[in-house]
Amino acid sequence: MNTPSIQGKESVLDELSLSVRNESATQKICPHNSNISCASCRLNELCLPIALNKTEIHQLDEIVERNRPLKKGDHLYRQNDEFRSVFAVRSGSFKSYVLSDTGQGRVTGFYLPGEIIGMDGIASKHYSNSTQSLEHSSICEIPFSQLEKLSHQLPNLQHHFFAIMGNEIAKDQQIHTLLSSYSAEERTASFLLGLSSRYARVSLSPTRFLLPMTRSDIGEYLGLTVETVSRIFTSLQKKGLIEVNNREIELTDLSALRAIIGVDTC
């Protein structure tokens, strides 16, 4: 039987503490992806880097955590769970959902990549609103007590986060406009009109894509029955502004869909 030199052992306990360092530095740069971090993101230009150098998205990097990938159906958060962080849509998408005292249910939002997640538990601590994949997603989750401190040190990434929410108080306004003064199909021609601008800012198709949502869950954020809002979808395909085939749409005539929400496109 042989026995391993003493030079050999050395050899075998070299290679095992450059593993052990080899992998502590992967997971210093993401614990579940070593290849992706917020200088290489494709989204970076739409998220909260957008506002940083080199040096500042590095520092950024050091407290995004890179979760696994969730399933159609898994659930980020849920309506009062202890707000912790925000999150950072990577690919897919999700919607935001309210539940009353009584079971029922409301849709709130919809979010798509590049967006941001969850700003709506930052005044009161607990999350307002449940969020759930509408396909297989994934997020960056950035824990906040971490971001709050790393604003403090970068004035860029603090306005850069208030524009942010800034920008959710404004859509929240907007929709409360849709709901109180539009009718169902402006309703509806403003919804289709925003996705394509939203899924033209990560270049994408803003004339032809997939509806992740489905037409009930369009129905609960602007305020109709799934019944009104098939009626709609084949009333505007009949007048040429949208071909519908299940959930892929082709938006025609944006011109069409502007003028019915009274937009100049000039």
Contents of the next structure:
There are 2 protein chains.
Amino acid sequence: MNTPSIQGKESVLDELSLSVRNESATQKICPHNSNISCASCRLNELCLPIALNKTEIHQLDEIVERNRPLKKGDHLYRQNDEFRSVFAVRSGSFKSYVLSDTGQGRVTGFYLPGEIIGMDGIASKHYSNSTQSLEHSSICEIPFSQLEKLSHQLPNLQHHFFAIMGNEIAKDQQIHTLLSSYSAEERTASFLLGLSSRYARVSLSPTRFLLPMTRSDIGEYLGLTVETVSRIFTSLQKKGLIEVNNREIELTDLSALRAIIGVDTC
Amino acid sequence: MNTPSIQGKESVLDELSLSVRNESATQKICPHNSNISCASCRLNELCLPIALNKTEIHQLDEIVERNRPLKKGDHLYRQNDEFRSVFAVRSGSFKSYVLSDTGQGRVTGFYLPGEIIGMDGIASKHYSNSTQSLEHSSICEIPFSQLEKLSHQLPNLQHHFFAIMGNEIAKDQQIHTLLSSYSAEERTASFLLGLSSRYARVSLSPTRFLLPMTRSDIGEYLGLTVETVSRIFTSLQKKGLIEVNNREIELTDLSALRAIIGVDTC
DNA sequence: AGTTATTATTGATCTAGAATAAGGGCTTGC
DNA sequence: GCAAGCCCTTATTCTAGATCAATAATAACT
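May I ask for the structure of the form predicted together with another copy of the chain now, the form predicted on its own having been displayed?
Next comes the full complex, and the chain you just saw is listed first.
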């Protein structure tokens, strides 16, 4: 490896590595520490409390259960578990996946701080996938029946939760298009740009971050094999669009990446 | 063609063709005729009014706009139009699609009677795709701001609309898995079985129906080319699992079709 | 009814990405 | 500190499905 390692568990964080180690960075924004209210959470402008006033946030706060942090690999819930709650990521990251008949999993989504997990279970009352922590993470659990009750009292919350679900639907349909007509390189570029803007949303660098997931996870998510993902990474690096070192990634030419997926770069 | 044509526009419908011509059949269930209330609509047990009592249905009825029927090819809305309403299919069928940069469209969804269209626009306030009628169809338009207001008054309606959106999310994630890991034959089998159960839902034959969409539409939806879809149809027919004549299709061996996608056939 | 445009089928070739194989670097646990 | 697993990369071969091409069948238009 020709750049200094930033993987050391207890390494002292300098300016550079701080901007890269997303887990630590999200800790700053929204600690694993459970003694935090929605009102004081740094994510409250992106998460469920958005558009709520102080009184309303307090009411939401009452129904949120702040569970103890999850270790890497811990499950939030498993496929077919009874649906009880949706979850807001406070720090860390998660992946959802289903097990195919052949035993191997297929990743259906990744979740970063401020994002909502578990809405696939609302209709059938059972989760349709399993969801697992990708690193040391913390979560806010929102019992759905109480969220419904509160939404009924707070039109703002109802409106916003409709919007969150609508957003999930729009996002899923974009992925549908991605998978049904884009090449491996286009899918990968789109994936990286998607992560970029999601990190930007939580005030992290949009051009330098650590991938919380394996190449295999990315492949399963994008309908590609590990080998192809690895090859595309190498090839994008050779073209000078990205810089990769294991999980560390830098997007060195955003507009060229956008050009790959056919977005006008103005 | 070696089976009697059932495509004749004004042909007198006999027992057989009645069960096959879905457009006409759905007319019986829920006519193009606009003078019908939710209370009397044959779809009210599957559509928005589900779980509402008589008074509540009447309230919903007040906000529903029953537009004049759409001809084949008519647009319900276009990509980037301002989001104002969601729509319930009363009869006929629709497809949603986005135009890729290369000009060719990619189909993101098909909608049959009793299904809800347009939820992708809720978050961004603009429709993220265009939606077009595939045949002579009729629609109920539900202005979203009024639906929100009414949902606030009727907990049942709020609950049910959360469920409808949750169902859309779960369905989209299933398609994600389908596209990222299934073969052309598996995708096609899954698509046919999906249509089958959706027709069954509106009391039409689950084994004999007319495809409202072209092979090309199916291909765009499943991430395949027209040629591949056509070849898979031919091959499934040779294996005796289906019987195809142009748009007319019969699923002659449901359990074998299920076996293709790895579902235990009990 | 006859013409044109769209839709569907079938065959022949080509290619993007899968599968297979194999080695090396990290991480984890004893 | 060493061993056992992962995880990632790279090279080689192979194949499912795309692309190209041509024709036939249907539907739509005048």
